[in-house]
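Quick heads-up: it's one chain on its own, the form predicted on its own, in structure tokens.
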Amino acid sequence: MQENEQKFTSGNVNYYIGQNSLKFLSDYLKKINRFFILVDENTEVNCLPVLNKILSKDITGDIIQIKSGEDNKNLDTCNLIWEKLTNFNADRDNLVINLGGGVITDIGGFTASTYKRGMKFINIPTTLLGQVDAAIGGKTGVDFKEYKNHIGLFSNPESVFIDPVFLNTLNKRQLRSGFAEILKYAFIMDPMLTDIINNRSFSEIGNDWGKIIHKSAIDKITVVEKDEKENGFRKILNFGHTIGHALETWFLKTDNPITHGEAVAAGMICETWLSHEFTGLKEDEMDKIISLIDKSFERIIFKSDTFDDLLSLTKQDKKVRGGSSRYSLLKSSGEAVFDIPVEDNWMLRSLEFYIMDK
């Protein structure tokens, strides 16, 4: 695939990336007998009109609305979606369009893949986080009790349509959340992306969003091509996520939940410090990485009396093997390694570093 290519196929997934990429959608849907559009209350108001304006007037789908937010990415919401599909008499030849951010594409892909043993779906991510990460790679699923993405399966969409037009529907906090995943690609594999970012915060990107989204999406696709089921190399994408997911889950139970990107940004700072201690990341590289994260993300406030809870949450991480937590860390800026065992006391020390190093 070329960096400026707008339409291409990787594996069995068709990707349409860039400004006006939704122009391909009408012809695609004309081949579909019937389709359903999964939205939440926000994307129905802000994003569905954008989509309808692009579609031909004779192309319409039935709407299924769920409540927004990570706390609604659960089996109760799955039941609602399955019930709606059943009431619509949906069959396996129909299509589900997931129009939204990571919650929509995660739960939409999961419910479509399990309804009558599987119906087709496509992703139209409307958040920056969805466009560079969540909508790509075939990971679908839901949270279970307090554990993030605890139930799910790998199931690829038919197509993914990534159009920056939807960034206009995001508030500042949502946009910043997606920037954490972009920084992750720069740190684990893509010095060219680091050059494009050029030490800027997310609010200073200006007109470069299209270029950055395209580059980041291709980074994710490239990794998935090499390791679709996360048996090895794909694990580098988990940098910042072991501790990040624990923080996200813990704050979800409070009156002040944090976004996925805010949690991952904090996780990347902790795991950058661990990289200096475990995998040879030089101190000056560590300082530059942490400084770039701090330019866009304020430090999350939590106290040491939460450390044990956070440690317990990491024990439910999917990368735990034989009771040992395995981390994806940085060998150098632009190069990651995976399956690095980290003992509990070192994880706790990384949290201490995070709250003290300000």
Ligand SMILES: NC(=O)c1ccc[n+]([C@@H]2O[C@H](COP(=O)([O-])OP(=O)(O)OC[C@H]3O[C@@H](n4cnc5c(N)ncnc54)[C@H](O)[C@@H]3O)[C@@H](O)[C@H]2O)c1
Contents of the next structure:
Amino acid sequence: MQENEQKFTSGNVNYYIGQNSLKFLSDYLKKINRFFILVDENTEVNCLPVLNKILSKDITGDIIQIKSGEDNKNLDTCNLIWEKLTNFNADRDNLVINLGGGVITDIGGFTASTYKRGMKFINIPTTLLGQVDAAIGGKTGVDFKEYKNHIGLFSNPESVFIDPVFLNTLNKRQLRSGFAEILKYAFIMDPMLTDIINNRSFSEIGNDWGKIIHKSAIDKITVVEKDEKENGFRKILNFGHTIGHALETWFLKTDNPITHGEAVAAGMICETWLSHEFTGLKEDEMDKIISLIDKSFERIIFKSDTFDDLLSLTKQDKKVRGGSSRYSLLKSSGEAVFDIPVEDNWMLRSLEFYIMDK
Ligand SMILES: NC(=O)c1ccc[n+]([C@@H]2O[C@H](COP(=O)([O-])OP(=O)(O)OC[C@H]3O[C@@H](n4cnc5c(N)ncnc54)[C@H](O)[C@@H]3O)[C@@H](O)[C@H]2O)c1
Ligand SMILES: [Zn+2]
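Please supply the coordinates for the form predicted together with the named molecule, as a counterpart to the form predicted on its own shown previously.
Now the full complex is given, and it begins with the chain already shown.
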């Protein structure tokens, strides 16, 4: 896999990345006898026309539309999708095209993989978060009761088409959300990406989006290639996510939910501080990382009376082993380590650091 390659295969998945990579789709679909396109109401309006413009007129698929948003990433929506596939007489050798953000690729991958013991599917991510993260790596599934991503399976799409054209209609807040994951790759594994970002906020990236998306997607593919089922190394992708997930879940219950990226940005600040305390991250590197995050993300406001709730939310996390939470932390800027035990009082101190630091 080359740095600038637009088309390559990794672990049986074909990747098409970059501007105009969608042009490969027509040829691809000519070989398929029937396909279905899964959309939500926003991607139906904003992304389906882009796709249809690229496909030749004789290539059409049936549309399956679901409601947008995390609230709908559940088994009820799966039932609707399975019902539609059944009514369409869909067969195992047909294809599902997931056209949307992480919600669509997660639920679309799951429903396709379980329908008649598994249909083929491809991902066409349309959010920045989807393009650099959710559409890659084979994790599919839905939320169950209050548990996020509780039901699901590892199942890979046949292909992933990552074309920045879709980002033109994405709002600023969603774009910024994906940028948190890009910063994460820079911090955990990719000093070159840090150089390309060159101290800019997400709104100053301009013409470099293509390069940055390409590099981030390849970073994720590289990690997944080494440890597909998250037995070890893949856990480095959890940097910022132990505390990030706790914040995301806590704010979901309020009138002001925050995006995944906003939560992860805050989590990365706390966990960067923990990295300085636990895994030898130098103070000047810590300062640089935190200031780069602060350039794109305002600090989230929460008070110390929420700390205990947040702590217990990290405890429900899948990464908990025998009472002590294990974190993925930074050894240096560009290198991460995983399974680092962090005691509760240190987690609380990192929250204190977050709210006091500014
Ligand atoms: N499987 C994985 O490895 C993985 C990794 C990270 C996140 N995820 C999952 O991804 C989900 C979050 O993904 P997301 O941030 O993409 O959210 P999302 O799919 O909810 O999309 C965000 C919003 O943008 C809209 N939208 C999508 N593309 C658009 C476009 N091009 N123009 C205009 N609007 C558009 C959607 O309709 C939605 O309202 C979560 O459920 C998370 O658990 C999965
Ligand atoms: Zn994430």
